[in-house]
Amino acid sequence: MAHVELKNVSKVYSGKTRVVKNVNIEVNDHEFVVLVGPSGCGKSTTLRMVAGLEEVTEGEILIDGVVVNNVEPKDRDIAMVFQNYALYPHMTVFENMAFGLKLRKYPKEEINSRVNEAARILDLEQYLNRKPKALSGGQRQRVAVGRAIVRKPKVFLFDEPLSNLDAKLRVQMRTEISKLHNKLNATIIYVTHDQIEAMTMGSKIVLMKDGEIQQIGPPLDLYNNPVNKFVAGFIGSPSMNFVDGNITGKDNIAFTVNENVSIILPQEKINELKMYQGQKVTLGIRPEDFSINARTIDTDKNFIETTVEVVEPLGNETFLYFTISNEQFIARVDSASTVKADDKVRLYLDVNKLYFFDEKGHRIVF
């Protein structure tokens, strides 16, 4: 396998727009990255750079130590896996993945040896013989992994792989795919702007937004260390909860939104937040940390008192659905709750995991 390493890289189109920004990215051998991020980010770019489909305009993409920009595709030794397929309609599942390696010559011998092995891998064997249309969505999204396998490459590039898929198999395939890279030990390079599937599947998750890299790190650290806004509320599911309010009190200190809410801040977090004092703070709160009931001393102290306005029991859990100075927040609660629509009720809050971020959207750090 292989190290990958993007160097102040840059895509600039028509002279003027610049979808790709200053990129710099490190793929370690065997390492499973995922670029993730709302459409338009330029990640899929970014990835296409990569395998040499885009030129790049500013900036260095380097492959074990090699500069590549001016390397063909087919000279980098990548596999790259496509969001449909891209499949011949016309071959078998056993042509479609043998067809790289026919144009590349490789012997018979070596040929079967290889689209076996892949079809065994990848639990194809029996639909060796059939035609795409022949196939479930699944069983084509693994006979274009297939295809990727038996080229051996340094560097598998997926973009997108899973976002035909329906619910179900997307979980099915997400598993199908770490396993896969587990077997394989394999440098992997993976797009999407499915934020569980970052989660669960990458080691290190890259978020950028508008061409930007926003947090480089392991997917917790991204959820639980959050540098700006932007990353707290687009890692998670279903995403952090936001209100602007005041920094207010001299004593003790509180965050205020309005007459009917103010929570009193713990003592370490007091010394950096008097310095906003009379400025706007957003406070970020994830669904999970509201209880139905106080959990310490501390929660008993801070609470929200509300209406809700919608339930949805999921079975394992529950979603509260209520508004805050005009924001609509989610709590997620035990399946065991009672709760009903229309029911007016105290949320308790675990202070010690409240996030704030400044005005510019930078998280104000304890």
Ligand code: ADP
The other form holds:
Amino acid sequence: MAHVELKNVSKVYSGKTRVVKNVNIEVNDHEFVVLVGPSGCGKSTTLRMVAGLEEVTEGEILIDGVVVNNVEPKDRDIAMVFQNYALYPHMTVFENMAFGLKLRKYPKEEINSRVNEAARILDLEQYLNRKPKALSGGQRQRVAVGRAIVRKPKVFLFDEPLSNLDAKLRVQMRTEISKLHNKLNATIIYVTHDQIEAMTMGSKIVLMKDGEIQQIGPPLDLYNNPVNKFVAGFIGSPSMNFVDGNITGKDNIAFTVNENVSIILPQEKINELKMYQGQKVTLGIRPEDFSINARTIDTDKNFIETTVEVVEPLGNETFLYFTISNEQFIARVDSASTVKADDKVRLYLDVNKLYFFDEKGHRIVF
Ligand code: ADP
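Let's see the other form, the form predicted together with the named molecule, since the form predicted alone is already up.
All chains and molecules follow, beginning with the one already shown.
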């Protein structure tokens, strides 16, 4: 059993800046929670407070219901995997993995059995006698994970463990860590700035900005129901397109950017939307929600007519770049599309897939 809870946790470095602000997170047994957000938003600091490597300025951290604010890191029964692996260069793979257990004076047989089991799980059996410098980046990362596994901790903490790997290896290790999570049934808190890692690995995402939590939820909840413009723009790749405009019209209510771009909105929502008339409203559209052909009867009346500036054919899909009211837009369309640069196209929209945000960036739900 492992249950971790952060209650109103804040961190102030050297009496000045508040870099983590009143954070509340619950990590359930076997859950894979990812802390994600731009660099400097306080993810590592939060993780390091859970590990006991940073003091908690305000609030409480509980592991299995026990407040651990004043418990030494070594007594918290957690294991942490760092970005730089932190392997001992003069020790073999076996010795690196065994080191923590030796320090804790485990019997030799128990150490052998745990290290061999971890090596089997991580496919490292043939490298046990090698030194780290004779291993690839991915293998070193697996040793670092192995060193955590042998401890059989209550909770695994990962701090950007894949950042030093090249793109292909990163994808491979991503699935390996996900498989490992299933195999070990482990409780994991994982920090990354990469929204794709967060979306693909996490069972729950905690999205942070400037030390504050913006939204917590399963990956597709954040994708489908972002609470604000920041979450909407951070989750999804390529990012959601945004453009400012106004709610206009009396009987036929619409979102209007300029004389060329006006989107008719669902008339049954007229009451919810009318209150935003006269205010700046931001429209958000995901690149994948444009289409070259009208998909249904309902959508054929809503389209943006524009001139494509750049076409990027990627094989499995094609990106079209265009500008609306000085904002760069991307549409992600079928690779069978024959659109060329300078072509004038109609890009159809599904009104149910549009997002609107008020002046403060809060989502307008209608
Ligand atoms: P992230 O992991 O999201 O990139 P961090 O938790 O590392 O962010 O850092 C959050 C903020 O705290 C940053 O502005 C960083 O400069 C600051 N910070 C981190 N460590 C210290 C420290 N030891 N002293 C003072 N400020 C720090």
